[in-house]
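Here you get one chain, nothing else, as structure tokens; it is the form predicted on its own.
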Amino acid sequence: MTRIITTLLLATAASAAAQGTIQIGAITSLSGRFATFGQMQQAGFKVALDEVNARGGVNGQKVELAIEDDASDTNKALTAAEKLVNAKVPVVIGAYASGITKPLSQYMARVKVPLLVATAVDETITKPGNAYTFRVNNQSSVYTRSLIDQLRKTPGLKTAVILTSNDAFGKSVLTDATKLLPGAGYTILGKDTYDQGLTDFRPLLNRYKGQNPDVVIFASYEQDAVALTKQVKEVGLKPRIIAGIATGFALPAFLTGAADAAEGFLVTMVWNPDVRYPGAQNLYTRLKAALGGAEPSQHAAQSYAAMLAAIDAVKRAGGTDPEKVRAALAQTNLKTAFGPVAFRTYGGYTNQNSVVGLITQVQEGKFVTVGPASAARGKLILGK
């Protein structure tokens, strides 16, 4: 079966070339535990491609998407990458999760084809990174630092507990929060990780309730975020601030799944429909249409920007040679409805974009941007 699929991919690529089209590779999770995020990514890719092709494509050539499902599995992502490389795509966007993206970036560097990361936040993907990996979204420390900067400006709060998933994403957040909170004047009363599959968080949450922290910080994927939030309400844990670092908390499904239990949660993200970038509201409308009327998340906007960056690099490279596309990516300087895209090497990071980290709060069932002040659309409401 693998040989048949590979042959079809090669045939498709050859046919595309013959018809004067350009194919951009993408790997995401269209099935498995990260499928909701993969659907968001797919919508972002589609909106960007429609936009570019409506303007005539790249030098008169239509741009197409060669997308592979990694089924939320690292080995399948690596197999998909091999297929796309054999199909001679000039660049690959992917994957969704940090634990999948890190080994994918190492493989792509070995075969010398550029990888554009749109959503994965693990610090080590770009720190130190490599010459062939470029990240459009912020690294995890930016999400965590944005929250802690907000906490630093909020008087009367002194203690915190942290609970994260026990994976690359969660560990990255735990490391950042443990490092940054003391500098903001906080005493950490407890820090824990949990393994995939845990459904009963009440023993941990009851312990936190007994510690009576001012702030609770979570980092979790989709289903965990909803379960945690419902159980916070169930056990009666009521800190002054309770926050989720992006990911599962940043999905519209978090709002519907957790319902009134989500009210008042702070959620860090880099894009919200109320963001002030030109064209953001129009992008929100197009992403929503691409999702069949469902609400888009930041992951869709990030993927939109990644696709625009990939196409822009191919255009400036003057063709689909991966090495020339890599060189063009390094010179990227785009203004998009997601935010600016320019890859820089600084502070130990390689080819890392930088976007303003937003603090949103769930207010009346919607994410409202409450920080930083330059981006705020509403005011922070503290718990009593």
Contents of the next structure:
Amino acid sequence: MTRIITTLLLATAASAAAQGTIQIGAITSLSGRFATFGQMQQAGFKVALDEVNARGGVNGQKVELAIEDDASDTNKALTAAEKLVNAKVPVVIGAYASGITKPLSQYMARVKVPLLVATAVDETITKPGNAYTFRVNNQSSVYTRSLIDQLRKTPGLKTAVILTSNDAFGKSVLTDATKLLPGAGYTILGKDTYDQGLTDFRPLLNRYKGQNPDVVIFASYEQDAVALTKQVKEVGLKPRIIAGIATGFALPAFLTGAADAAEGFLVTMVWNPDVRYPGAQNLYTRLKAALGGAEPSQHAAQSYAAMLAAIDAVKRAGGTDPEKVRAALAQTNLKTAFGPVAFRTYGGYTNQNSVVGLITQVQEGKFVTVGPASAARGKLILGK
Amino acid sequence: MDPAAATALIQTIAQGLLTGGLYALIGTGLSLIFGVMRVINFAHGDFLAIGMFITLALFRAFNLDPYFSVLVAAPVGFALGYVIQRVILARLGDRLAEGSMLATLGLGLIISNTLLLTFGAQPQNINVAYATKTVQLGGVQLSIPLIVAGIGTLAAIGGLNFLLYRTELGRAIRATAQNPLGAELQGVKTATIQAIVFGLGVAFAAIAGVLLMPLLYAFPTVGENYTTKAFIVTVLGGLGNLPGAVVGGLVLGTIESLGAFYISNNYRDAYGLVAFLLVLLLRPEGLFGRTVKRV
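Show the other one: the form predicted in complex with the partner chain, since we just had the form predicted on its own.
What follows is the entire complex, opening with the chain shown before.
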């Protein structure tokens, strides 16, 4: 009898506690091939939540993270989304990879719960997009365009090759680069794709070496970026500029994994600890602490900003009704240590944020921002 | 052909042969097991992953040079294979043919999940000073770890050949492969021989893992890709045919490299598979297999 009463009391206490908190849903890849990115995301969420809760939470309530692991798998992400929607979260942040996020965004629109995309870059997530999908990260064409703007300003370079992974993100980069490079005065000598997990890039890199291009552009996830970079050094491919579009190249693990082979690589990203937004250095320190001392990447900062935007929308909506939160998200206008967050609908894109694309270069084992001029902290060094 | 393109081509062929050498090393282990026991080892790639993770763990713990790990990985692989054969496969008895498939598949799952729980899912690599070092040979640039892998492959296969054709144990292994019952009647302890052979096969996979570690990165399911390659290699050369597996490996490595170099990288795995299908169609016994007599 006592036990039943205790259980009842506990149950009442638990439901009271549940009423006192707001759950923000998140889906990312905590295991599987995107696990490193998932850990970055988790750290970003945590830092944002701690910040908000330290200030007393939202509307008098504490904010909690309801995080689900999609195991780098689309079907698992959709199951996780269903679970979160059934748990009545007002908004979901996710997923990491483009290939998973695209179907997720369609599902979320169908069940009418807003989705905040923190990291995925594939164009078609917000173009045309839908009323329920909001993206904090730049779309892939901005990453590619900011690199090509930099190439346009670098005189004396004429030829380029492009190699990307054979997935939503890689193809997005390939299409954009193919479109933009000729306009910047470049002849494309070769464009190739590879299936993720390929371990031997040597034949392709040998072919490029034979073609001797001025510029080499890659788009790859984590392990491929490291293998690719090591093999570039191995085969002796030495272009004037060698660049990686975000993702795998924008990870601190790229610097440690590829070590001296990474030196001189240009990497496009939207956030680097040396950015000129107020609080960036402090955010870097907090993210690093949340990662147990490991170096944070832009993905952690993006996730931090997405979480702030989600909480801000819940605050302005005055509650957890997904429809009201969606309306509030559309009015977002935040200045964060990651950069500005405001969702605009323009040029075929729906609810797309816009952040200045940074060009960083690996110099002495660190990412140093070398472009654009307004953000640069160091000078671009050309090969040869 | 201009000199730059010619150098690039030679470099591609050289690297294709070296990569193929690694395929051969992996395929040899698989082929040896099949030749003696008629067991197809579906966990072969996972044993390779064990070799990689042993190297990784020793490097992390004692800063041990990856190549020295072979002194640990090979005996551990051998012992593991020996025990697995004794404890699991030997008990399958008459149902070895069908049973071994499920047993090795299951073993593979257990191994990759154990690695996942122990080391995590993220790809991990180790950085040694020579990981990205190269040598120049008349304009052709080759990576030192890749060359070491080639030499290691030669040594391992040469050693196996010596064992098989120059020692008493080798005679017993060959006898068991030819006719288990006959060997048994001549006083060969075939049960022990089979356990030794399985141990050797696993040790070969583990050695390949050690040689791959400085070149690549380890993650729990890294073996899958190599299991497929090992199958193609062994079938190309004729199942159970060791020299065939070596040539099969070199052929596969070169075909993949030249295909990716000349045609397109997108169909890379297809080149090997097309060669594989052609061999199956035209020479079902493998490139070097003996024609099967049909009664």
